[in-house]
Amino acid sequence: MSATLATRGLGDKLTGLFWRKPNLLLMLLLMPPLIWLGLVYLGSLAALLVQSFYSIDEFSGVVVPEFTLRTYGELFRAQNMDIILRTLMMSASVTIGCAVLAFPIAYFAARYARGPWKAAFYLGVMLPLWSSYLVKIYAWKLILAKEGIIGWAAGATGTTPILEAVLSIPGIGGNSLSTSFLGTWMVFVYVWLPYMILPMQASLERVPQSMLEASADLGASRAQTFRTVVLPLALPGVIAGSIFTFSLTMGDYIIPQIVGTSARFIGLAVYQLQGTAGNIPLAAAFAVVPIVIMVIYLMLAKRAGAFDAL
């Protein structure tokens, strides 16, 4: 008797042709993502590179859709700059404040933590990203307000006047944390401060021990050590770190509108621009200014090696 084989359905024929090729099934699987990122992502990009370069009348208030370089000019005004050079020095100040908290939380749970003590460090640190970005900003606010439990504490501890002296100082204070520069930072730590701990606490992981023992064998003392070896072996995690931190903070347009001075940065002058103002091409080249500077900035980035700690 000879055996009878049963007909092949669609679904075998399938997955013959996806055994056979397997890139075709590659191709199948890669297809979707990529034409959302080149069609949605992409797209969005080259019509805002577009845009950039219209010029919006003066007395009509509408676009003209005619290729100049008048609007980038623009951004060379004195109430730009400010813009820029304010985000620029808010973005690199945060990104320092950020990689000094992160060095020691992160250099304790790549050296020391263990078992339970490294799944306690992960949730604590993830935990954060779980709640509503935007009840984290205005438990902040409360937080920072002259009422709030920073003032409160400030006054059981009797440590006010030196609060207020820190509020008074010219460029960062103002009537409490809560409208001032310096709260804003703060809350701007707070917020990227994990995108800053993961990347470091995974290249300090990546430090071979025997370079440490090696170190201390040729008579270095722990501060030798961590000046000479650890500090450059962990450093393309914190220019990793610093990817995340600079960038987030350059296009972030919630947090200076709810916390802090009236004073714009780039993120918050696209918003209002696009919005109340309906200046479309001056909002576009506000936002072409983070992207050129990202890209300067991943370049050197890569050359640095900070890739290989993501």
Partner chain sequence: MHSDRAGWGLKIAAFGGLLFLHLPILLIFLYAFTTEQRTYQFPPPGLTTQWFGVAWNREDIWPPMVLSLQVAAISTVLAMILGTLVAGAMARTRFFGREQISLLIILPIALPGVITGMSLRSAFAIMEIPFSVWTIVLGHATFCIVIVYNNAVARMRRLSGGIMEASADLGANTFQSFRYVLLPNLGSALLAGGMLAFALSFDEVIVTTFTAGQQSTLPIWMLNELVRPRQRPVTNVVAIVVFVVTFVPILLAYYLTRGGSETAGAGK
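Any chance you could show the form predicted in complex with the partner chain after that form predicted alone?
Nothing else is written out below except the one chain.
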């Protein structure tokens, strides 16, 4: 019997080849996905950038394929700056809303839920996260409609005046919840809430029970423990979650189209500019804005150590 075995066919020959040249197999594996992502995705992003440096001929409405910064200059017009600022305000307030609502759920699931309750909480957060986006928005159109369940509940409990008072607040109110800023905000918070809960729970689960006990042993009250131990340790999770809520809100154009005032957000502006207005260069320039904001946001988040909680 020999020290080595005979090659039995093509499979063995190729295996030998892969063994002698380990990078060959790696390249063969990576080639198709890299060609796809590189060509389709990075190529498209490049196309977006290229388009954003083109401009549109104001008279004929035809795209002029020449390099110019004029399209970016248009972003600084008052009406366009309004859109960008409004979007940022909405993203920030949605992120805060999500963080506040998510915390008790994440905290309870991480610290107190055990066994089947743990699984129930996990499924209870995961299913809404994955289930149909449009169906969720549609559900809120039903809820927020003037004749819908909130109006009915207000009437049944005699709180209609409170609802009307809220709706009459300038800036966030409106004719009904479904045509108010407040309504848009509520739907955003609802739709992106699970994206905040999961990373928050993950980072809270990393707070060892012993650390909480140590804090209690040292004489900290429950509130002190919470403020000085739990919150700082949960912060990376909050930041990780906020990456999702911020980015998703900033890029969304479906929700403000269905629920809310007619005021535009970045996503809606991009959609309308490339569609009905046919101004692809300006749409592209608008789409670059969230990229820039997210890059800055991610750099800040990275410094805060948020990526370990993803």
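Small disclaimer: the values here were computed from a predicted structure and weren't measured. Residue numbers count along the first chain shown, from 1.
Is A156 part of the same rigid unit as L248 when the chain is modelled as two bodies moving between the two forms? Correct, same part.
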